[in-house]
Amino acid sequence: MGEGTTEMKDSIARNRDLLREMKEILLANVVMAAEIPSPTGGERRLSRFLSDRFTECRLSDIADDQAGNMAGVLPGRNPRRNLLLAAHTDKVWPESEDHTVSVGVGTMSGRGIADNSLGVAVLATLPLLLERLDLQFDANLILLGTSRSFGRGNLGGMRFFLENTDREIDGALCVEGIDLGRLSYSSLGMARGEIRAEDAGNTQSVDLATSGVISSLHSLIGRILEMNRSYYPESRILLGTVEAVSGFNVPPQSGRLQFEIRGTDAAQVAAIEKTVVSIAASLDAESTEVDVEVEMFAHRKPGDLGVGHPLVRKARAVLGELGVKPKVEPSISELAALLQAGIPALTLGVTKGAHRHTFRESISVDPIFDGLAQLVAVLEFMDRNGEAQS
């Protein structure tokens, strides 16, 4: 099936129409996956949901592992080849938050529904979708719900799977709920950490007496922002959480600053990390009032499949036939581990969405079937053109 041909366009349109017939089953799985809390490190219940669906679909080799991943295999005609379809099962929300899904006109909303309950639901439903399309692949299709993606998880699930699987992976797709059009074929270098400030119990200055550790965090942030101005846009330091909780009239005695360094140059990312650690160490050494310490807990290496790779070209062509403009952006998620392992891989989005990582997080229903037709077309290409993947 050639790129840009009438045959490809007709096939995608036909598949999309057939996939719409599975709407009720898919959306039921989206709701169930979204309403199960699954914080990083606490994915067991959502993994069990996947296991139940894999069992109902009669997949083989259904198993979890020590990292909390859940896998099932849809056997192909050629047992020597293996394709991987992965979606992370963890969400940024703790179990204590309300995970109720609201269904509106053409939309669904709820904590984690876009990132990544929809992706998990695609894994859970895919065997039925392929059956509806009357598709059987030559390669085995490994469906993998990965654990410990976010934060301190540091892609622990995917890393564990790649280090311990006895199957050689010929190609992989990472499924994210949003956004349709996302095309990630490269990964950024990354270093993630947290700086903590604690009152040392030796208050002498006006700053500490009136603002607690806020003054130290303010100094840190100012210096990091100045570094950003020097390195941006090739590299950047993203400030995530800034926290120093107390009351209106009690200066906070502890606080933290969570940050992430991203860039295409591994050496530059490492140099920026060294400088940030040095800044924090100097603040700690200069002050007898505040103890400052740094913990670096996640790293990524840059990787790039290349814009000219056949898999990238095919994904672009499929999006073009769907009338969707590709949004090319590097990734720091499971794609990074796959590229580092030398596996040809992409990250693709399924639908449009909004308000990611807020309580208003939402997805649009209708574009989901474009996203599913996209996934199927790219998987078919990977299955039929194994020799073009390396």
Contents of the next structure:
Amino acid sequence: MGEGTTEMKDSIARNRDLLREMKEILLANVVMAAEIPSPTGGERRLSRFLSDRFTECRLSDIADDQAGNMAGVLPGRNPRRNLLLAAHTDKVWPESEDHTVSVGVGTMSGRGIADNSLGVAVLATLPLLLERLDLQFDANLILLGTSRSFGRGNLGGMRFFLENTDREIDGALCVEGIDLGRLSYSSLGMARGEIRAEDAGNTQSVDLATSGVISSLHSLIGRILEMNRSYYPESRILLGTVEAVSGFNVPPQSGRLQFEIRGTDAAQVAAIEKTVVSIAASLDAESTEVDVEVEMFAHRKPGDLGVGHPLVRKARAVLGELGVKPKVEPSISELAALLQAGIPALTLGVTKGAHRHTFRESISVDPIFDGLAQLVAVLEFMDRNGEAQS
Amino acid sequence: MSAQDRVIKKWLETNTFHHSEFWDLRELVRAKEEAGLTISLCIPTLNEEKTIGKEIIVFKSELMDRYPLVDELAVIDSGSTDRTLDIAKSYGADTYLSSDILPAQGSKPGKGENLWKAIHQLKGDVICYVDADIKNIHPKFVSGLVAPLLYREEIQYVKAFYDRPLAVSGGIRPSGGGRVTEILVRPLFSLFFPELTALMQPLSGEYAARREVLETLPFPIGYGVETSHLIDLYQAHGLAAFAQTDLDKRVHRNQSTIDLGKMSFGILQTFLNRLRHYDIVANLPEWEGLFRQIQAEGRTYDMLNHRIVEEERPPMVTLPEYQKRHGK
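With the form predicted alone already on screen, would you show the form predicted in complex with the partner chain?
What follows is the entire complex, opening with the chain shown before.
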């Protein structure tokens, strides 16, 4: 299939209409995937859901692994090649939060519905969708729900899979619920860590007596913001959590700052990490009142498939046919591990959505079928044009 | 142990199920086809836009598209002013306004009216009713209720129950029947129909029944419809006609104590009507259906009177329109 041809246009339009007929089946899977709590490291129940769906669809080689991934294979007609379609199964929400989904006209909302219940539902439904389209690939299609994507999980599921699978992966797509138009073909360098400050039990200064470790965290934040002004936009230090809690009138004795350094230049990311670690170390050394320590728990190397790669060009062309403007953004999720392993891969979004990672997280129903038609078109291209990608 | 206790104990052993016994939907579809039955699912609604979409999606996908256990999925609405019907229709349910069904019979307010009209409108040999306000919807809410009817011919009517007994300090709580059940219906059943106390949640809005039974039952259109069904069916067929299925947990909105008072008042009227109908008590006075509540604000006391009249629809099988439509 060529790029931007009438054939492609007709095929996408036809597929979109057929896929729309599967609406309730897909949306029911979204509801069920979204209502199963699946915090990082606790994905077992959602993986089981995937396994049940894979079994119902009679996939082969359905198996979980030590890392908590769940895989199933849709065998190809000429299975010398293996394509991978992956969606992370963990959500940012703890088990205790209300995971109830609400369904309105054209929208669905609930915690984790976009990130990444919709992605998981696409995996669970894809065999039926391909059946409806009467499509069978030459390559094996491995459907993989990956565990431990977020935070300290550090892409543990995808890394484990890539390190231990006995199948050579010829190409991969990562599916994220939102946003349709997302096109990631590069990954950023990243270093993620936590700085912890503890009262050493030797309070002398006014600052510590009146604000506890807040004064130390404040000083750290000031230094980090200053660094950001030097490195931005090539690199940046994102502050995601600052925590030091003890009510209104008792200075907190412990606190933490969670941060992530991102950048396109691996050397610069490493240099920034080194600086942050040394700032924390000097704070620790300078003060007898507060103990400061740093823990780094995730790293990514930058990777880039390249804007001219056939897979990227195809994905752009498909989005163009759908009338969707590509939103190119580097990724730090599963794509990073795939690119690092030398596998041609993209991350694509399925639909429009809003309020990601809030209790109001929502997705639009109608664009889902554009998103699915996009995935199918790119998979078909990967299946037919294996040589062009390598 | 009394003879009555033995009947209840035996019934609990043989006619109480857990939804997990019917997890295999493929097998249920086979059993349905073997029994030659069709199943209609009815969701009565009034302003349920928050939960109806999810129910329709889950039921249609799992019980119609994937496994054709349900042949018809209908929403029968009492005149919602929100987007209930738009949402239900957009996800593939058949939608009806209760007032458009059997127009010659007029239209009355109340959930019982929708349930009654569903018997006329829907085609299935088995009708399963599921309330629209369930937040944790799952196919088991239907499969768990219709399954006993597919496997056991003598069972006519299957009720849902939820929230199994919890271990609490000082022993085991007898049942989790809900407040109105435990302080009104269970005491009344204990006095007048002891065998019906075997039903864990006689008021649950989820149940499935055979058409030939539903069409013979009069339908109070308000709060008393479930209580009335149980008494009438029990009088006609005994406890053996019932089954109940444990559906584990049901998450729904809670009603205020004031609303539960109104509900209890409606149920009590229905109950007394049934006692009168079966000549179980003599000389019950006529009542005007006025439920009186007193509201205090400081030293001001106001009377809040609610007129709650439990009107009753006749057995559907007595209507010529029904006889014609269903070939009776």
